[in-house]
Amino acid sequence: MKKHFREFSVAAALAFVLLGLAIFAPAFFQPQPLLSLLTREAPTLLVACGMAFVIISRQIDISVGSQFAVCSVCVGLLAAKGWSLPLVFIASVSMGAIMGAFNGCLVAGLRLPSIVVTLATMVTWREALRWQRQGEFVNLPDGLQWLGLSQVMGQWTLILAALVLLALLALATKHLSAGRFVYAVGTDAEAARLAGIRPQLTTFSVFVFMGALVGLAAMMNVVQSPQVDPKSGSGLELKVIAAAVVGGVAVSGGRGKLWGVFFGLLLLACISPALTHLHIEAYWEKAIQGAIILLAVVADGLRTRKQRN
């Protein structure tokens, strides 16, 4: 219980933000809009579980949302030139790897800070957009719309789609050699190589990882729209970090759960809804947001010079 108090304590904030919900608006509990919210919020949860990788290996990524943007028109503009579901699938995966291994170069490469590597890249990648679209939405076709399902039916396939591949990782983190390895980089690089690990190459396939979710992510986020914005993914760096953190990965690196990450995205994701359903000026989410994530901080930052002292 004391080893995972931080994932625990953000279960029981977003099970006491439900049951405050409950009683003062139980209109939020409605079928249709609750499966609309956990629906958008499944590639957000793809990506947040990368995002915890790259964190736990002492590492950021902020370019992630420009990645999304990329390979979100990528899809829309292969889908629209009558490439197969399948193809435009493999496609919109690969697009995001490409972007992860050209910041895994740069930074396990040429070892050069992530924060300024993935700084310049989502800049880069958005300008790049920007030119080549010029703000111009993608038209798709009618049958790429919910993987051609209905619309209760793509919803579900999401949902469950997100929620097993979440399962997958996290099972993956405690019994694959490769996730551990991913622990005892963010823990300590130094003792890691000593330990016959690649620090480098496990920091490279981390970023790799990283884009391939966000190319997933992607594509689970077009088939929900007859219509893709080139402005999307704007946010979702901070978005992903932000449930990352709330969740009990640790800034320093080396320790966090992807199930932390799981509850911290769904305690943001409440928020706005929330506030909608209890007649709260929207201004104040950002506010409650960074509230929490300030909070979070503080309480990793403490829980680090304690286990010091």
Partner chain sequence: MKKIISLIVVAGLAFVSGCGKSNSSSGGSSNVTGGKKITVALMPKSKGNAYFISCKKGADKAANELGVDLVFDGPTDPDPAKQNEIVENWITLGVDAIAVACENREGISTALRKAKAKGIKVVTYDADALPNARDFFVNQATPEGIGYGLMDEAARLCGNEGEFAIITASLTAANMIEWQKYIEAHRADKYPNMKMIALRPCDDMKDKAQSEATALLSANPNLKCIMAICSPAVPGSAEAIKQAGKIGKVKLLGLGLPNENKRYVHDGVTDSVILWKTEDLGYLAVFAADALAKGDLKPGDKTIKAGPLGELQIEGDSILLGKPFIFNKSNIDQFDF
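We call the rigid core the largest set of C-alpha positions that still match within 1.5 Å between the two forms. What you see is a predicted model; the values in this text were computed from it and never measured. Positions refer to the first chain, counted from 1. First, how it differs from the form predicted in complex with the partner chain.
- With the core held fixed, the Cα of L295 is displaced between these two forms by 2 Å or more.
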Given for the second form:
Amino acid sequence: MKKHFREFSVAAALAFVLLGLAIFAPAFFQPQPLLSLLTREAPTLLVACGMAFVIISRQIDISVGSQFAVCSVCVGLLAAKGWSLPLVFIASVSMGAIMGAFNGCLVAGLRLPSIVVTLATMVTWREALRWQRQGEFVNLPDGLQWLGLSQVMGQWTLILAALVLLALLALATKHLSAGRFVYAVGTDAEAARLAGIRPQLTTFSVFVFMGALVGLAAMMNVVQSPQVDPKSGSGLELKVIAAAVVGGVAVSGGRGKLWGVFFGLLLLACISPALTHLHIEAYWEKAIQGAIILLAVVADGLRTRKQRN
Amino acid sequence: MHTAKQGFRAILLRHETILLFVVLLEWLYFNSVGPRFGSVDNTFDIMRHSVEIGLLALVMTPIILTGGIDLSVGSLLGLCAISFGKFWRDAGMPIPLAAACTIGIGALAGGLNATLITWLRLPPLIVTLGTFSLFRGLAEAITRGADTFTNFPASFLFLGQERWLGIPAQASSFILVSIGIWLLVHRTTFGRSFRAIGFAPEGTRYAGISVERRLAMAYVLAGIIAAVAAIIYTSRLGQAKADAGMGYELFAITAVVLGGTSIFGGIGTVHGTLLGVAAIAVLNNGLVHARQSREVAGMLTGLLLILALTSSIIPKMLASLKTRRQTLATKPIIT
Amino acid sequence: MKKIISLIVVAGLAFVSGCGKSNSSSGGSSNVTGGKKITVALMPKSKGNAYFISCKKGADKAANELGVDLVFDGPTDPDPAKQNEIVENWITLGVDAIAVACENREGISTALRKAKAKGIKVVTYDADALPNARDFFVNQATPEGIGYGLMDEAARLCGNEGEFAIITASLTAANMIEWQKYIEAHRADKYPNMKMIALRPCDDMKDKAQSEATALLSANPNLKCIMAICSPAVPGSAEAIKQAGKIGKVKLLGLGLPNENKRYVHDGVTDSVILWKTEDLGYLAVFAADALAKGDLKPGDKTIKAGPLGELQIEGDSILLGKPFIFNKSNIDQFDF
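Given the form predicted alone above, what does the protein look like in the form predicted in complex with the partner chain?
Starting with the chain above, the whole complex follows.
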């Protein structure tokens, strides 16, 4: 309990919000809208998991939003060209992985600071996409939506896919050496190197993995509607970084649990619909989001301060 | 060893020198493409347009030197702009008093960042990510998004739109702040400790320097200057609204890093930052004269950033490669 | 090292200049005097917006027919200061006429007045600036017309009573705030039984609009109508209504492009999409700017002959494009933009 204080406190905060909603706005808990909400957040969860790995390895990636948009538009264009679903899927994931590898090369290969590298790639990808597409929507062919399944089936498929992936990743961090390498490198790269881990290779892989997850997430988002908006994914980087941090991932690297990230994301994802349900005016939304992020870190800061003294 | 030639080479290879060449190159190129690019009017336009981001970049420099970051400056600019409008229009304050109160708000907001970062020892990235939303959200909530403050008196608009002593009026305040921050960072022990903190915070603490107080000072300063930038912004546009300064934090950080300041702290100069601001401003302006669209400016900025980083890293890598080769060569002798 | 960097930068710039040559020939040296090519600078509210791309198609057509050198640029982010900077750049560049879709009324007027003082002709289109900052406004629809039109159509769909919600681009978007004002005024005046229950921003993104609409639908069981007043919000809300299984129970109308909405209009999710012919708007903006620069259009004129658009009325200083269209099942397939 003490070891996972942060994760439990986020879960408790989420429970608190849900309890409040149950009392003041029970309409929040209708099955269909709730299912929709979870489906909308399923792709974000994957990106947040990837971001958790990146932050645990003591790096950061703020280009994920732009990568997401590029992958989404690629999926749209390829599908419109008549590529079959599996091929489009592979293309999206590899597109993401390539962009991730680009970041990875610069960060791990040339040892450049990740925040600056990904700031540069964020701007570059986004502007290049706008230059090419000029903001036009891409209409998808029929049958791609919900992967050709019925709506409810499609929604469950996406949610389950995200959850299964989350579970696998959580297990992998615990039981696979590759997962533990990430923690080791994030805690102390030099010590990890002396222990026989190759820190640069680990960092590179983390970025490639992040990109691949973004590609997968983009695919999962695209199949939820019959059109692709080239603006999709803008602001995604801030959302997932906030989710990871609120969920207990330490920006100083080496610490964090995926299930904490899961609760962190759910907490943040609930805010906006919760405000709608509580009939609070939208003008306050950004301020409340900021306050929640601050509260989460302040709570943590107070606790560690007590321990220090 | 240290001949004059080598000293000259070292200066030539300095990041700031390379950047200066880049700015000059940009200038020459755009001057050859756009006949009116090099005119005095246009030069002043470049200055006027880059003052707000320039100010934010200037105060971001000490923060990044300490190894920190401040994502909230753009949002704070928005909050200060509408506070200024509120003080002037709704509270009926005269302009100077409203400006002073706005600067007070800026200092308070910077103080909030500083408190959370130093007292609770929270990571600046996350604290300012939270205040980034908070400040913008407050600006939107106070004005309900819609309220726009306009019809400022001409004497106030002078600051942002007219010329004073032959140069744009706001440029003089920019020059003043630049000199102030340059002196602070490069010529005072107080300012030099920013770099010490960036290099080794614990070591600095053991050296008897109050790390917390200095960190706090850097963030409060950022708040104050963000407020000044907000006032200049309001004067230049003749309006204040909750969306002022959106995304400016990224421009400021880009300029600082382009100017050779290490994002990990410890290394960097204020004049480098000024060159970074110039490189971006000239690029943005010049591409209009070269009839290029805005997207290209964004893409080239990204590219320039990666190039600048690579250029500073490659000599180091070559050097380390050389030492490694030497170690390898000496190895058999040791065993 | 320095050499390598300079080389790369030069190569980059050369690449850019190569691109530049393909779409501009005369540079900034054109002048009104001496019968040279006239340069018209056209600014959208933001880049990467399908609405303005469709305007640009019309503008390109006009530029080709009239032999005008067209510069098209605008801010990439919703930053109100960027429009001013670009206008000021154009002043130094020495263009002959500027046509702007204004994001921020007062702020942009500062820069436009400067342009006028330098003898540059200024036209606004899509959204107006302050009247003393421009020569003419190409008026596709007044904010009043749009607000009243949306409210009338919503009332018609709902049978004059019931709750409705608005999805907007952002809480600070100036023109949408203006429309909301007229929507509310018209509601209070004509339809007291209608009730506006929520206003949600979607950041100009379809995905966010879908999430917002989903929450609105479940939080307000009595909701009868969603009014989506920015273009990505219309398909976004439509998808939400479709997924919630409330087709027909909740009406949807909005301002959007026909191509983005055809599918939903045919499925009966979206009831009406209101818009004007955006290509004509772009055409007319460039046409009017060119006519002003040549001296063919002067203040006080009562009509303008705008090529294929025929003779258009001028009311005071606004050139009237004609009424907005209401697209629905019966006519949406006739339009492709």
